[in-house]
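Given next, in structure tokens, is a single chain: the form predicted alone.
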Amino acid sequence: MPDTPANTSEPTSDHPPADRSESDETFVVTPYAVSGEVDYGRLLERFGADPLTDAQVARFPDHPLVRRRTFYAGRDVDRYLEAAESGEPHAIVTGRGPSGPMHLGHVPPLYLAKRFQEATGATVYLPLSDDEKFLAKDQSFASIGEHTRENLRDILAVGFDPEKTRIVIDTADADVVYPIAVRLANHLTPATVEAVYGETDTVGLQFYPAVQATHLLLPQLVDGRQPTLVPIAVDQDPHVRVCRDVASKEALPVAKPGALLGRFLPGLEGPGKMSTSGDTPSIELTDGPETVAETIRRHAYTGGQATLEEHREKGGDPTVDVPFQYLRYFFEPDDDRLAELAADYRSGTVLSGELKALAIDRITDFLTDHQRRRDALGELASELEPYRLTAGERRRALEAAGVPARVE
């Protein structure tokens, strides 16, 4: 990856006029659908983001997700890093769309945000877009509500600092989210929404980018102008680009949020995005050791050869081997050990079954720790309370957005 300087200019728009969320004959990437073999370099050309430089990677708190370029690109990264290094206020925003149980593909941004919070004291905002999922998925409010409650337990189990973390649920915090979204929507045209997202199924989804922009600006509306970084999978980047456009048009005391864009954790069947929809298998955060082992053994695509003899002779390909990629993305922290595994797999010394066994062990260890913290949680309402916006924070956000006080 070339070590090129980050783009620190302030364009008036973060998306070209012809950009309609990456789509061509081979792959599709939008906030609502991902299919095909994703060309991450081409996405950056279309989205207008910059690859992380070696210097930027070195300035982030050390984590394999950044060190190995799983999170590989962004916008206004230097501004965030400068604030983090100098001890000035800075914030992280990432979150969850509660349309189903959480699986391994959902956790990288959350655990990365926790690492940044521990290392630099970043304030972390975690919005849950239950309203969007009701609009985008064929599910009832009751179903979305149950997913929200279960997802909240997984988010709390990550272990964020409640003093520096705020969890916002769109329908539960509508007194703050909706008035600000209405103000931002005044600068969001149907043409802009269509240019970035393509055609949407409902009027509600046309409005949702204003809600998402509210999420991304909340840390600054609550606590003042400060660099904000949004670590997300690359399919969610349109939300950041629209927010940056809106922030440049609205007279609010905020800076454009920056972005840290990540690759998808491969699905077990091979390259692509993990999903809770359809028949695609996934490893949920509540799966036990036996389920993890069976899922990996039965469904994980390997880069090995058809027979033992052929594998010993020709070796395997770790770049397409899903168990190896899971180790690379998140579950093998030692770079030297990872390089040794890759070399031994290519030479045929390590077999596909051995890589599967190692991935099963590492994933099981991770889930055991996560589930222990999850199971230790008490009643959800009391556990969640320290993470909710306070009355003062709600008032400051509305005042900063120029929203009149509610009539009681």
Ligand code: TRP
Contents of the next structure:
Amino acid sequence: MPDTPANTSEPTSDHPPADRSESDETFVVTPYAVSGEVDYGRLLERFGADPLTDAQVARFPDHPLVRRRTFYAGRDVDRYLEAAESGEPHAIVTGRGPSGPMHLGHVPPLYLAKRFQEATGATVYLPLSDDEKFLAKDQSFASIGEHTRENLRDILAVGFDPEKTRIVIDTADADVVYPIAVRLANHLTPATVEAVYGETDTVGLQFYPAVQATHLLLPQLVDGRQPTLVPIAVDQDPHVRVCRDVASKEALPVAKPGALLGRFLPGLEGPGKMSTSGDTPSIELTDGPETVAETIRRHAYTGGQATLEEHREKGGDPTVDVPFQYLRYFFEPDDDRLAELAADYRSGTVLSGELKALAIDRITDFLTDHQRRRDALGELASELEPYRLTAGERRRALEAAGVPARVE
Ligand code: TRP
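Got the form predicted alone; could you also share the form predicted together with tryptophan (TRP)?
Let's see the whole complex now, leading with the same chain.
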């Protein structure tokens, strides 16, 4: 069902109550800050997104990340599913903020997008927000540029179909991104930005939501109105919300993008978000087998007991055990095997060290494949070329957005 281009009245929940008092917030989730213990259910109420229904889960191309509800909520999921099922055009946008090396926590949306592309032919857009990370992370442009190039290799290694995939880099594709962002920024007030993101340090970051809104509309501006889904960790939902809001205020030929929202992969130190900023190391996509083994053995939080005897007697808790959680999120595809492991861990038959060993095995297998594809890449610019927007696509996007063409 198409959106009307302008002033669609929004029946669902894009506008959650704004008057919730600060004092009852025990956790914070914005694109720029995640802290406290995240209550994923409460968060949906706060953001105004919907939990996935069993029927929706069953309709997605089968993948452990959806089946096990790591991706657990969304917006406008049905429209996307209808298009995917009926073979009509449909798109996915998921991106990367190139502020450092990519680690395991960055993998789920990318590999999920790849799976959806293979299963139903989704067009996939992958924006890299080097502008955002320059503004947010206190790094030089040179340093962000270096991370951008390294991250691009990881993204290319996923193996997206170049015919159906576009990679966009904000500062390198500014000819397209900037004019559209300006048009959208016309509806972005400082009050909205502050309500959605909290206080920002600079006016640059105040403008950035217009850039990410542009990313989310690009597939439709290039190829025409179509259901678009944004699979991403839940901290990025505010960007989707803002995009839906500003898009409906301009007569653009686009439907509001939907979202597929994921929980955070826990950090090695235990429940929470895997991050590069804390003290505990994370597992980077370029780590070799020994580093992976060493990092997990030394740093992974376990749900086991202090001594072997106690463990045999009382058993462990897989729900907080990080190696088990990694297996559950992504790395053990077999549901029966996983259930068996959980039961045996609870009963004390399986030890923490055994779960660690299995996680090390699976993660190493995954990374070995990823790194084989990464290492096989040639020079970056030529590898990237087939994924860049063509001249025609750039023109189409600018025309569809009604922004003045460049002087040529
Ligand atoms: N802002 C995202 C981050 O910090 C990266 C990103 C840019 C993105 N554009 C996007 C994510 C579009 C999803 C969709 O990680």
